[in-house]
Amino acid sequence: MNKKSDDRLLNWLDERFNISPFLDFMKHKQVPIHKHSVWYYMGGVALFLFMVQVLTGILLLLYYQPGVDSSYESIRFIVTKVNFGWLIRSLHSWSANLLVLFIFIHMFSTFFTGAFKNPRELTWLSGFILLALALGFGFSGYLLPWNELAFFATKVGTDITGAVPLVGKAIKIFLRGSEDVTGGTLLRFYAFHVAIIPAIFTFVLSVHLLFIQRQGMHEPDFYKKLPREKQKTIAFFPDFFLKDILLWLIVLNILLFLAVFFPWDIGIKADPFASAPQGIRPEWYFMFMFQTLKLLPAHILFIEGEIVGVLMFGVGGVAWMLLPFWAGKINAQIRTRVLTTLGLLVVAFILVMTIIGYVM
């Protein structure tokens, strides 16, 4: 296609949806260059993940079969006769934990770069949801293949939700859809993946990714106060676009070589009625929370030590959700030591109390 083409093309595209105010937008657009500019393409990678997980997941869908007599029946079908079947299940499963990972290191980027401050709360709070709702993508889908581990890992998650002071038993009940996991747990969870839990996730994306484009790249303390002249940028279109996709590129190749050389195991169908199997452990991104309700004594004070180790989870979450609206209130002499003090703690508690809980 030639220049006269594209003119053409574009003119087409202008007259019918005015996309010259878009073009020029883009055109305009800079990123700013520093040390720290490689972490704008944390979010690029995790948005990348998130569309793996869509096509991988719709693909899967055409072969699953909810239920306790054909959901492991199905997943075993789709990797021994289905063609590729077996790549496509184990793309999925890879990149929905590095979705995970990749947007705790957004998010902690985010942090320790001031990202969060005013006038950008709401993009934090936006992020903090896709957070959360990623960990639900992981805790619904965990069941679906209805094997051992998942099913007792459900079990035991579920029942760390019904220690949750005065709603738990609710929560829980909603959960699980019954008193226990069962067949109807299956079907909730799968409803909650599939349909529920992806709306909502794109439609909060949409949003903060439309807070990201309307406020620019952040820009650190430390580069907006160099000379203009020192402020180095590159344009958004296509020079920063063109460095997200290759780094995208880099990332499906490594999800491939995950995926060829370790793929996901499907396990042994579950069975209700068996005891638990030794070493029943959650995904690694929930690990920390478990070890530390682990190491938790039974009772401190009056109550139960289960029940304190989820209030704190509980305060610690809403805090940090919350970062900042209370952060700015911190003296502006102190502030930046105090939050990178508090980050590094947090970040040494989870690799800390996730170490512990594979080693143990």
The other form holds:
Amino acid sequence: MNKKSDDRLLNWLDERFNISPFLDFMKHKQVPIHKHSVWYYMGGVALFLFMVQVLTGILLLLYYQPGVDSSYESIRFIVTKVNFGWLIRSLHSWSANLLVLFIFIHMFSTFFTGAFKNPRELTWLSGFILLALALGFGFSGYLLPWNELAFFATKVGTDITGAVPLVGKAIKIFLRGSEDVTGGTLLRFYAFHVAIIPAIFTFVLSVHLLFIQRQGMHEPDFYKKLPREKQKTIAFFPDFFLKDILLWLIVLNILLFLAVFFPWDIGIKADPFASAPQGIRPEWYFMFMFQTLKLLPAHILFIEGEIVGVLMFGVGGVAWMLLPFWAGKINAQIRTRVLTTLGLLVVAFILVMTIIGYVM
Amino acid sequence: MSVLKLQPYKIFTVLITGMVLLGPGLVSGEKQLAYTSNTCLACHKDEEVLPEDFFKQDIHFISGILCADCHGGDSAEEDEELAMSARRGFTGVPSKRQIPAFCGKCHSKIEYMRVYRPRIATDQVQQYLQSVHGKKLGQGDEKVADCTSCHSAHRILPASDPRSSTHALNVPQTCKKCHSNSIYMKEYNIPTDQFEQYAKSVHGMALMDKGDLASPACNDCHGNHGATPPGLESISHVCGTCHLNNMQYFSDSKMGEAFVEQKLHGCEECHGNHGIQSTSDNLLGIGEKAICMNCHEQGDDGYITADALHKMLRRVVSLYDSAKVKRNKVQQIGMDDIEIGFLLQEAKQSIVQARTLIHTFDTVKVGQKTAEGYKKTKQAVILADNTINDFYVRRYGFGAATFFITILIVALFFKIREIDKQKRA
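Go ahead and give the structure of the form predicted in complex with its partner chain, now that the form predicted alone is out.
Below is the whole assembly, all chains and molecules, this chain first.
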């Protein structure tokens, strides 16, 4: 397609949809360049990995059959008989893990660079919801192969939700579909994984991206203080966009490497009547919570340790979600120091508990 | 008022009331009978002289068979003297020697028993009288088992009930009560370690540890009512009840003929009896554990045959074992092992058949079967090797893909630099 026909198509579209303002916006959108610019790309990588998830997920859907007698068998069929099925399945698993990792990196970079502050409260809030949904994706997807580890990890995981005071039992039954993890749970998780969470995720992600595009990239305080002529920028399109693509290709290469050299195994088929095998553990991104609950004493004062733990994570999670709304109230002089210390403590806590979880 | 004039709802009310009142009586009438019109039970219960082993789940009791149906007398009579008078047919407690006939009153009559179970056997007493227990009882030995020794008197449960002393899982314990008691069995001059041996045997462990009801208990080899030690001729038939092919091959072999001539104990000679252990390929051949060497000597025909059979078997089994390891690897790396599994299943079948054919002591027959198994195993090995190879080919494929992606990355990198330069200029 040459330039002339490009213009004709754009004109044709513009007449009907008035896209000129959007094109102007894209042309003039600038991204600041400074020592922390690298963190701008983390959200883009997470977006790319989400796209990989959607694509590979749709391909897996063509063959996956949920059910106690068919889930494991269909996964086995996918990885052994379907052309490149092994690759798609392995990519889906690896990409899922990297997606959560990059969402965490993106979140903490946003936190430490102070990008969550006014006027980006709702961007932070929608980002937190996306993190929660991504964890929901992980938790629901983990059970779908219906293998031994997934079955017992889901059992333990849903049991923990049962410790939430008042509503815990109802949540547990809602998640499981009955008192225990059964074929009904599998179908339910399948519905969460391929319909409910994707629908909500897509909506929240659209809102999140819209907010970012409307408000532009966050400029750190030190950057804002620079004289106007020293505030370097690059055009979002094509400069920043091409760099994004470059990074995405590198991530794709890493993904392929992981999928080929460390293919995800399918484990042993779940047997609900068998005793739990050794080494039952949740996925790595739940490990810090799981390990904390394990280390808590049976009783703290007069309350069960597990309930205290679940409440602690609940309150902590809500506080983290509402961060932009209360952080602004901290004395401006000590705000940065307080928040940085808090953030470092949270990161250290997550890292230490995760490491203990894998070592112990 | 005629019935026809009644309103439909009134008819309905009458019917429902009638059903409520009569229903329970109709449903449990038979059981009610055993309690309400059984004066024997009523008095014996009041005076606390019920038999020691009295159990309400007893099959006779729940079937509505009254005390008087076995012991005679009149269970409808309230007067104790009359109820238990000879005139009313009261026989009381039977003596030990009377017990078989006492039970046989009903259990030997098909016209009576078929009311309860159309296909029930009625030859138990006849068999018992032919058994070692029955014969000895006939000779006046009152220490031997009678019907109640195994079944109890008033706590009889069907053999299919896991609580029953004659349920397959409980039979070894039931026989053990007397047969493992060396003091009790002293005068009979027979071993008392059968249970001990059986418990450690392949059969005993399968039955008692794993609850495998297909595994034989004492009665499956010795019979139950007609219990007797199997004679010399019948040993292979006893084992052959389950191990049919082994028995047939052995009986038709030269070895089988020689065993008969030399009055050797068929299967038992090599495998033992109560303490029979799981077999292994090393029981065959000329090695240290080989049973063949108990009778054969170096250089004789048996020695040569045993050696040849063992080698044939080991050749296929060792290839099969290595194929299994390869299959595990295929599984582990997430490749398709289904076809390999099918081939190994067929190979396993040939190995099992070859192991059975060992009892023909025919190197040609065993050779054909092991060759069959070897061929299938070899195919599985080749397929496993190819599959493992395919796994690595994927990596080369990835190498090609990554090469093109890397070129794209480098090209993009230069393009970005070019744009940057143009901007700066």
